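One chain comes next, on its own, written as structure tokens: the form predicted alone.
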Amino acid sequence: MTQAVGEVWLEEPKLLALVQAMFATAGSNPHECEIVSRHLIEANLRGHDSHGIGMIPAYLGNALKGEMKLNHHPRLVLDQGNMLIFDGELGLGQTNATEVIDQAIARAQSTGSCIMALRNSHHIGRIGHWSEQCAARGMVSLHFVNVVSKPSVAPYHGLAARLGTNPVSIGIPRQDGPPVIVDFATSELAVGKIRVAYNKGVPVQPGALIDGQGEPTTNPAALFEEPYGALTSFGAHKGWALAFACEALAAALSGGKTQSGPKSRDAIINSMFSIVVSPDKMGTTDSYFSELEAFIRWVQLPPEGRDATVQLPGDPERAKRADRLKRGIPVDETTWNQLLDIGVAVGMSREAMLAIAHPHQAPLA
């Protein structure tokens, strides 16, 4: 395992300006720059560094190689009332997903529900973001995603990587509180979290990885250095079953590509199957909100005479966000240098990037 590295700390507004400048230099229009920069930095703010600015070297590297399209809009393939299918055609995933989720929400507001599939998009980032987009408009939503890239996850009882991390997210809006956002990879950890550990030179938790011989390991190099190992499914057979469902729903059912062989190109391809539902159109709004809050009060009620704090899905991310807005966003030095390198590759100077970002060597507060 490599030696642990240091980190820099960045203020959210300055990091936002840097990412916008990088994508603008690469060729994204102002609208796309705004969408992708806010999405990536929001992932960092919420503690999901795996899906934050550390993805930029892969994104812009693929754009330079023609493996990801900037300023590209998803193509409508099917419109059957409350059923929509779009083809992302390797467009920047955050642009693709923002547009198709907006259309799914509008259709659900009109008809009560919408089944929407986005196939063959470049990486669409943190899936919980799309649940949040729906919840902000009062919509309940479910999202199943598959990943076509270098296989990284072994099936249950498997000894080699055969599929991607295949995340699932569910958005549950509330009337007088923040939404409940369920968002997880079907692997024990996301690939990006292993990448972060690898870049930092630190081990991962036991049980998340097997090495090239199929033996348990905590060394993140197992995913990035030969002989390659694999991530394990979360919850043994349960995570594997959900991952299988993601391949069937997000890819096969939508007309997209499944992970059916080794890596064949540099693009990171996502397909997503979403169900968006309007409680208002169902006529259950009053009971939905009242029963949801009754359940929340019950699960958070501590036993008499004892202290207990039950967090809802999404609560840890909100706490992390408040902390990082105050103290800054930490980025390990390996990832930071990779970010500067790809900025130079698209046409920026390191001096210009450092002037925009103004990194600190310690937390801001």
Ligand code: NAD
Given for the second form:
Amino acid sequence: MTQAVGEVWLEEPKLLALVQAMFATAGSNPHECEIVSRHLIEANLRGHDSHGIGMIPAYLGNALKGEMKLNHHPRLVLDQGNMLIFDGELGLGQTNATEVIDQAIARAQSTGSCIMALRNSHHIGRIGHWSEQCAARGMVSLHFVNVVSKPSVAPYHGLAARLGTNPVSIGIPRQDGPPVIVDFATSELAVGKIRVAYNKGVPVQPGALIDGQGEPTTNPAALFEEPYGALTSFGAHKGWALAFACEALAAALSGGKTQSGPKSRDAIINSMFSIVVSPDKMGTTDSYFSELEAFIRWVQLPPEGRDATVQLPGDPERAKRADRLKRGIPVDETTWNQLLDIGVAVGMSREAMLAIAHPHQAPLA
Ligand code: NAD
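Form predicted in complex with the ligand structure, per the form predicted alone context:
Let us now look at the entire complex, which starts with that chain.
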């Protein structure tokens, strides 16, 4: 395993400015710079470092190789009733997904629901972001995503990596409180979390990985060094079943590509199948809100005389966000150096990047 490494701490506005400058230097227009930097930094703020700025070396590296297109708009390939299909054509995923989700919301506002597929996009990041975009407009939404990249997850009882971490997200808006956001990979851990552990030189939790012989291991190198092992799916057969459904819905049904062979290119390809529903148009808004709140009060009520805190999906991320806005965003040194290296590769100087980001060696508060 690699040696444990240190970390730097960054203030959110300065890190945002750095990421915007990096994408602008690489060629993104101001709109795209804003979308992608906000998305990646929100992932860090919410504690999902696996899907934050640590993805930039892969994104910009792929842009340099022609494996991802900047300033690209998704192409509408089907518009029929409440169904929309878009082809992302390997455009930057955050631009693709922001635009298609906007269109799905608009369709659900007029017809009550929208079944939307985005196929062949470059990586679309933290899927909860798309649930949040829907919830902010009062829409309930479900999102099933497949990943075509280097296979990283073994099927249940399989001994080798055959598929990606296929995430699922469900967004549930509330009347007065923040939305409930269900958002997870169908693997026991996300690949990015193994990368973060590998970069930090720390082991991962037991049960999440098998090694190249199919034996359990906690060494994150199993994913990054030969002989390659694999992640396991969460909840034994249940995560595998859900991951399978992601391939069927997001890729096969949407006209995209399943992970049906070894990695054939550097692009990280996501296809997403989304269902966006308007409670207003369903005519159930009143009961939806009142039943939801009644359920939340009930599940959060501890037994008489006992103390317990039951969080809702989305709560841990909001708490982490408040903390990181105050104390700063920690970035391990390996990730930080990879970020500076790709910045140099797209044409920025290290000095310019350090002057914008102004990293600290310790938390800010
Ligand atoms: P995770 O295991 O941290 O689970 C997160 C979910 O569990 C959230 O909904 C969170 O609110 C909820 N949660 C956590 N603790 C809770 C508690 N105590 N009580 C109630 N709810 C709780 O997430 P993950 O599987 O590591 O995924 C991380 C991110 O990676 C996600 O944003 C996912 O979308 C993203 N991802 C993206 C891709 C891609 O290809 N684009 C692939 C895999 C994962």
